[in-house]
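Given next, in structure tokens, is a single chain: the form predicted alone.
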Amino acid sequence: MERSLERAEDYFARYREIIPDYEGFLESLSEPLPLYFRLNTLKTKDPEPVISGLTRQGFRVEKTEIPWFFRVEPREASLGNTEEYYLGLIYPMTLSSSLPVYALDPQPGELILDLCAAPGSKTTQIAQWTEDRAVIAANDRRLDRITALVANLRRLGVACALTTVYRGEMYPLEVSFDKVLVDAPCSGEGRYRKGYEGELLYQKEGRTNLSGIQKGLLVRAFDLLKPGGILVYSTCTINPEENEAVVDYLLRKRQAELLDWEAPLPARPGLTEWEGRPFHPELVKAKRFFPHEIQAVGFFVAKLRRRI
């Protein structure tokens, strides 16, 4: 567990006024953050052997209001060593990591870049979305992060899927996509927790000019598109200069609109302002999901198209 010498109320404070409920959000951060797992359509659409083999081991399963995602407890216990998970019928990530690819909304027949896709929680949950009738290329710039997404593709039997190693900012622009998205590497401030001493925990370490990388990573993919191609953009953090600034960055840059869209879970809009700093004010139809309102990791999502 990484643990940090910043207290989390200090840490936090700067984002007071655009965390809805503060101090009920700080409450939530003592809590571990529930634990969930997508049922794997691609081995089996009936949840209920599944259920009754992670009770017997001990686990107690419930549905959620997302199709196919369960929550589980005890939320501190692993579903890496159980045999529903060997076996591929299952994939554990949280809730709110399934949001990106509503967004992106996946058709079969699709030829689709998942830009920054290890280890492979959305190529799959893309590949189970269209019934593995999708084309997805699955790229990573790390190859040992490759390897990890392609033991996930194999154990889910995702047989749409080819594999890339490139760095995202360089992807080459021979082919053109119906759909990209960019899951960024990110401060992962929506995971946060909070200490037994109040202590900040899982503090990320050693990452400079993230939003850089966000911004070199959002353009290429929009060069990757076809006219009229989508293009979602995500982070796990709360950080308005790794979100917002990032999708305005690229509104400023290329003819990029962005898009309203439906969200299974509880959502506040984008911001249009942060520290005195203007940001596009389309930036309303993003959507920020906060781990106290939604019970899992906060994430924001962008929908954008390319509009030539």
Given for the second form:
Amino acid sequence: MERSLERAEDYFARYREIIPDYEGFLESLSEPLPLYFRLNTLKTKDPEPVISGLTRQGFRVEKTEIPWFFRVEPREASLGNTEEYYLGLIYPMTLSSSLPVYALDPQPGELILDLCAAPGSKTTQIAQWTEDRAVIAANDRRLDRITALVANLRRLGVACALTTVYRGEMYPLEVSFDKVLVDAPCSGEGRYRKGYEGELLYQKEGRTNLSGIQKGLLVRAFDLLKPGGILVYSTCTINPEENEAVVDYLLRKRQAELLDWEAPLPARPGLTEWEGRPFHPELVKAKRFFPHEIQAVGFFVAKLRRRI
Amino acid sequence: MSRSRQGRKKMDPRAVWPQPVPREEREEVLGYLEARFGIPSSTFEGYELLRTAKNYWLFVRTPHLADLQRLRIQTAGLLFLRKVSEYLKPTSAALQRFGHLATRNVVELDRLTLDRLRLERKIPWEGKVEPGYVILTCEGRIWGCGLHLPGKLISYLP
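Form predicted alone already given; the form predicted together with the partner chain follows:
Once more the chain from above appears, this time first in line as the rest of the complex follows.
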């Protein structure tokens, strides 16, 4: 444990200048991640029976600042064995995982691609936000992860999604979308907690070229947009190489513009410089969400538009 | 069929989309749900009914369906009903979503009976519903599909 503490602090030291209240951040790493669920309004719009059902099973449930999201204690417990889960009344997901869909602002009738969709937290949230009336192509490159995605779509009763198994960076260009969400594979630094989560953090680093994969996904996602279409890029990591640098790469390669959007949780602006390297000045419109400021997984979310 | 063969089958690049059903077939399927459970056909106005050999799928209605059919898919929409012999069996997933609109052939079970049914899959049971598929509920929650035959109740819960 002692060794793990030292390693976490060494690891995050390079972010000292970009993480607000850095000491508070380090302190927060000793706590397990708060637990949340989303009420599945496709099946019920009344949270009370769900709350009382979970309360009877020993959970404490309270509202959050985001509609249909609830905080649960004890946070170390699992909601996956509850009847409410089995019947598809709830979807356990961290509070900040809702943010990319806020940025996407899905509307009924829109053709939406969720490029890295499994296990489906955001696909099902889009379905819920649009009352099952957006048309969602939910993709993941791995068949075993698609199985989990399909199970979640069935469990929540979603009828507006289709599933595909393509490598994201090679997604066929035959169909153009109104909106594309790239919730990219990342190093997951935003979910790291000492002894609880993110044990793979150190091992992943340096072994996979995550930034390269993310750039490939984002460029293909852009090429899949209709002119004027909306692209949302998100990760759950702090690393600027996987965030601003990836968006900056797109801005240099394609006719994209960053848009501002209203977030329901406190955010910090994106970086315009990292380790002496400048990024496009519009990157201030991207949003960083830090785990100790939102009591959830740290996120990065950028909203872009394909110029007409 | 072995697991690996099933896996290969799913990845078949020649796999085709389920096909939109003609109007008469749609009216027949939705008419069954209305007659059996009282779920109004109008509930599904925003949805296309697609079919494969034995399954009906509910998929959001969209003018882009022809475009989307260029994609090689794994699934499209919600598995809605299956053809079992000559009968239509609604899926538990569909009943959990739309069963609250039903007005008949809804079976309210107490917790003990539900637990026993889930465990044993088939239990002796007498109820005041017509033989055929029923919607199983317990303590105000919809669990899914069962089959009532004279003197017994069979579970189709997942």
